[in-house]
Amino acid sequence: MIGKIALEEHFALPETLADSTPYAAGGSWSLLEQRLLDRHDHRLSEMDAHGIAFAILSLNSPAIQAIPDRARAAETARRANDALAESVTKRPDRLGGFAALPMQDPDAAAGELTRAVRELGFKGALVNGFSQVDAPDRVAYYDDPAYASFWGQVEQLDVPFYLHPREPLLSREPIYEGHPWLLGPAWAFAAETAVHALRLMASGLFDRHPRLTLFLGHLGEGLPYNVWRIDHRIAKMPRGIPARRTMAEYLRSNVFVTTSGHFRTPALLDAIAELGADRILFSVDYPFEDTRDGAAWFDSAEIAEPDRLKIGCLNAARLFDIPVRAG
């Protein structure tokens, strides 16, 4: 398929640069910290090799959320947002921005993204996780009433927020300890992001603003396969929970998931019986996952044609009033 969009497509500054070695494979980090630094030349050419006609970049995990200090962390992201400001202007036609978010600070964010949206033309914001807050050990989720005016304001602006995935912390997660192999993509990002997605849904967060977007990478971190058992078991042990939906009924209202880094036709189909095709986005995760493996993937996966045009593009292009190409 010819005109895809990409919308989980990541680059890093130097200086967040090393938040991204554990995710090397195969030892390849020299390769990875080129793809990451480079925002036009590689990148375009693996976009035009492979049909994506267009490409949302956001900033590398965690980075921004990984940084204590409030007035430290909103310097950096007000650089990032610049920085991709820049390589966005040079290619207005390829290229589009998520910003970054010092969510440590919910009124610094909420500046920081109405500045991103108004004057730099970005898409929305993608926030890496809970962000750690003051000290390492201390976290935020965005589930906290601290953030409850932050979120009129993202839903005033009428742009989503893509929350992807980060690290546990191991001191506040040991089961991971001793277990690498679980930590990051494998299963660990999915378990964190999945859980503070619930979170958000269930704090009444979508009752109080109907019209909030939230994306989800990794067609949903799992949660369309889980969300008929997760509804099912609240209904049974009512707990006084905040919100006045099922998670179900919030994921096919308020939340959008994309393929990032999933490339599995069984999953995607599920995600359409669940969610629509309507709710699903194309994306490859780059440079974290290769270009070729999810553009191959989609472009032959069995699933209907209306559904490839409307996933492939066509629902991001409604979304983020970028042009169709497809073909």
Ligand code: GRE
Given for the second form:
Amino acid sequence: MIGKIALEEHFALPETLADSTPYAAGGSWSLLEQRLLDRHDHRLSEMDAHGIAFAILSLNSPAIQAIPDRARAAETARRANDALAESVTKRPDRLGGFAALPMQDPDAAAGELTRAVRELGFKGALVNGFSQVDAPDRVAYYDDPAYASFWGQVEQLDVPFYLHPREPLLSREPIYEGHPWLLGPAWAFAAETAVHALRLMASGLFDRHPRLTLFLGHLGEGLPYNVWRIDHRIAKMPRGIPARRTMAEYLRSNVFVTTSGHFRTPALLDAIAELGADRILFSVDYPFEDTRDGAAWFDSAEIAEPDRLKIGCLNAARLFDIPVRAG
Ligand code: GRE
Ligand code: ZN
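Please supply the coordinates for the form predicted in complex with ligand GRE, as a counterpart to the form predicted on its own shown previously.
Time for the whole complex; same chain goes first.
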């Protein structure tokens, strides 16, 4: 399929690059490094080679979220967004931007998102999970009441908030001790991100802001598969949950998921069954994943052709106002 649109595609600033060193597979750091720093040359030729017409770029992980100093987090986010905006301006026909946000300071985050959307033309925000605030072991999750006005501003700007994975803090997660192979994209990313997304839903965030939209990568970080049991058990044991609706209802009314790094047809079919094909969007997770793997899988996955068109490009074109070049 040509004309695909991809939404979880990353770059790095020289100063955030080191955050990605743990994810270089088998001695391939110099290649990963080059690809994270490049925002045009190789990136666009990979997109050309595999039928991707448009990509929305975002900063690597955890980057801003791992800078406890509020002022430095805000400055770095601003620099990242300005650098990305400059690249997007050179190829507005191929590239868009999601803003990095200094969530350490909710007002600064709302201000930076507003600037990124109104002045830089960005399509929304992509945030790498919880933020470390003031000290490396102090964390903030975004269901905290301190984010009430931040979320109001996101809803008002009418742009999505992409909750992207980051590594949990090992000081808080002894379960991974001695099992490094379970960290990162193998498991810990999904576990961390799924719980954070459930915290947002269960907090009643989407009752207060019904037009707010949350994006999740990796086919929803396991939530589509697990949501029936989550709701089944919450209904039996609500324990004072603030949310007025079920998690499945929020998945179907406020959440979109992308195929980033999860190139598996039975998992895609499950996500289609739980959320509907209008809420699923193609992505690769370049350069942590190979564009070839994601595109070859998606182009020949056994799904209905109208769904392939929606997931491959029509949903993103509608949501982000991107021209359709599908075929
Ligand atoms: C991601 O962005 O989701 C990611 C990384 C590093 C390794 C794998 C991966 O940031 O999926
Ligand atoms: Zn990613």
